[in-house]
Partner chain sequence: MSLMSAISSISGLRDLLPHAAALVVVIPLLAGPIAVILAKARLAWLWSVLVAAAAFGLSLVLLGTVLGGETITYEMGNWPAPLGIIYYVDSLNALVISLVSGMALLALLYGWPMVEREIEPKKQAMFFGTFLICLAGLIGVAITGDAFNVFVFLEVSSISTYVLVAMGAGQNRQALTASFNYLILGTIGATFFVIGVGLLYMATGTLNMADISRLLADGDNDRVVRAAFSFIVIGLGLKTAMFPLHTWLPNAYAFSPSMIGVFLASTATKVAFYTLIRFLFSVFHAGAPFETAMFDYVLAPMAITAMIVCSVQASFQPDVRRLLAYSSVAQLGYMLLGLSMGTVAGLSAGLLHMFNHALMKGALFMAVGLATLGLGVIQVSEMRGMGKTMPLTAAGLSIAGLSLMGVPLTAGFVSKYYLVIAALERGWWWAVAAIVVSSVLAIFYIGRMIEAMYLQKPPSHGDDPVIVVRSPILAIVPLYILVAANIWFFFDPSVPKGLADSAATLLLGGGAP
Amino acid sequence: MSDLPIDIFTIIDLIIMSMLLVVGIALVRLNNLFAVVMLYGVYSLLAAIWFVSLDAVDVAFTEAAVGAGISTVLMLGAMLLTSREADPTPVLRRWTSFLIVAATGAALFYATLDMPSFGDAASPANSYVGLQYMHHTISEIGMPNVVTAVLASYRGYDTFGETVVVLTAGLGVMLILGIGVSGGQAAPSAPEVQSKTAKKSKDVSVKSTENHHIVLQVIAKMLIPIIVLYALYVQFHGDFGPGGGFQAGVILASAVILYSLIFGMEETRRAIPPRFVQIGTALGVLIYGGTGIVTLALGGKFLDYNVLNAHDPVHGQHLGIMFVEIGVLVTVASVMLAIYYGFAARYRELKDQDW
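May I have the structure of the chain above on its own, in the form predicted together with its partner chain?
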């Protein structure tokens, strides 16, 4: 309730939005794929900051972990399999795309004319079902983070579907690229990958424990347990603050990817065999769906957590949400690893033939 016509948050929003616009335009105009991947990371991070400013902390956290974090790593992995430069787009196609995007934008602008103003408490989105969630969550589910309550219980079935979407993406990568269940010889570790332009033949012959990486290895050994611990914190703190299975799964996977970047693919495969990852992708969905089957067996409807505890429905909700979040964690972490393994397996294949 300040007297100023524009408050500080609006200014911050405007600055972030204009930065998003600039990054977006740069993304479209660049042909260098490495720069594009990096700018995507920047874009996601900016978007995450903007979401924080809009008070959508859970969304911001997911955007930062998935969009800016692991996507960038996976995109870099994918980029290694292709060239660093994109072919320039033909002029005609460029203009057609521009026209389509402009028309879409115009339609959205047209819609804004009748939109309720931002943060309007009387708008339908803020006053109807959204408000009911706010009122009911404490008595029905008993946890302070309404986002988690909506995501895992009220609309838990949607989240089940989303978990299956993640699994399907992983299945796609495993089917099309394979994740090297058959195993094979040592894969190069990432620092060697970076130096591929220089002395490839020498790098492949040396062990990855070469003293060049000693600093990285020491620090990584210190960090990886902390990252795993943080993932578990995010997983189990989701009831109270931002967090949950999706973010935790991504963070857990990133710990393994860090390990693999520094200690090599071979070591990682020994620690977490591809078949294990493959089963993990399916297992998470089964844990989620299994919770639903248990509620059916106990006489409730699918995913009705109230029946999990006959005396205290709220406790039942807590249990149910915990189980399904574990399911999400297992599937998301496994799928991220499966995608990473898919690219890494591919890279070795290429190396044998062409590099």
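Complement to the form predicted together with its partner chain: the form predicted alone:
All you get below is the one chain by itself.
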């Protein structure tokens, strides 16, 4: 292989980059929103494959779970609230956008000339603090996966901020769309009761037409427990391989959304009430921040996990990382469900108004 002018991995990278370019061009030329969302999922999946080729497995895992997975589902949910076809873009605006993107792309390509070579041992990413992480992670944290050690321990403040950002995004969606919680309403009047009775009879007739989904329901009952089990594996195996709270939370939310798509939103709300989802969005951040408060109470610094076990600091690191990753899992899964619940509830309201 060394005698070849270009190795096989370079050829694979060039093929993936070419496919990304083709998909990107197709995205900007399409007006059908459903096709755009599907191609976005394809683009994210190709990006995840490229990250694997570059040995960035944790980034690839996140891209596959978030970009190709949950984001596609959420965009499909958002598309229910609008038309499937985008309005034609005026020619002047189209060319203006093209020139702006071309200029930005040219500037980015020019900036890459000053970047170090890929894998350069003397590059800033492989020197200074990054080199210290590689040298001291095993002795100080005791985890084979350096990425998890850096994100949850060395840079625990940053990850805490990212978790708060996810919570803020969920709160924004709930403030705009709601989450379908009806608490605090007055008792229904007689006309409302009659309307609900008529609607219930309509729902019975609708359920009678859903028997053709029996194959999907059986397959979903087989897959959903496996997906949940895999989410737990990703959560608690993130110390040794790719994974962690972010990826596990997205996978867990995907299992619930799959259940909703197959068995209906009402069944999902009975299984996981919106109130639980609302509580979970904040509970995860409280678990994360509470871990830091406990370390302060024990005489250490905020998120200094060593004090959780004074006799074995490495075990204290493991405990702290486990707690904060659980907090990330709870917040991420709850926020993803809150966004989905918001879109689904809004779509149902629009259907009821049309009816």
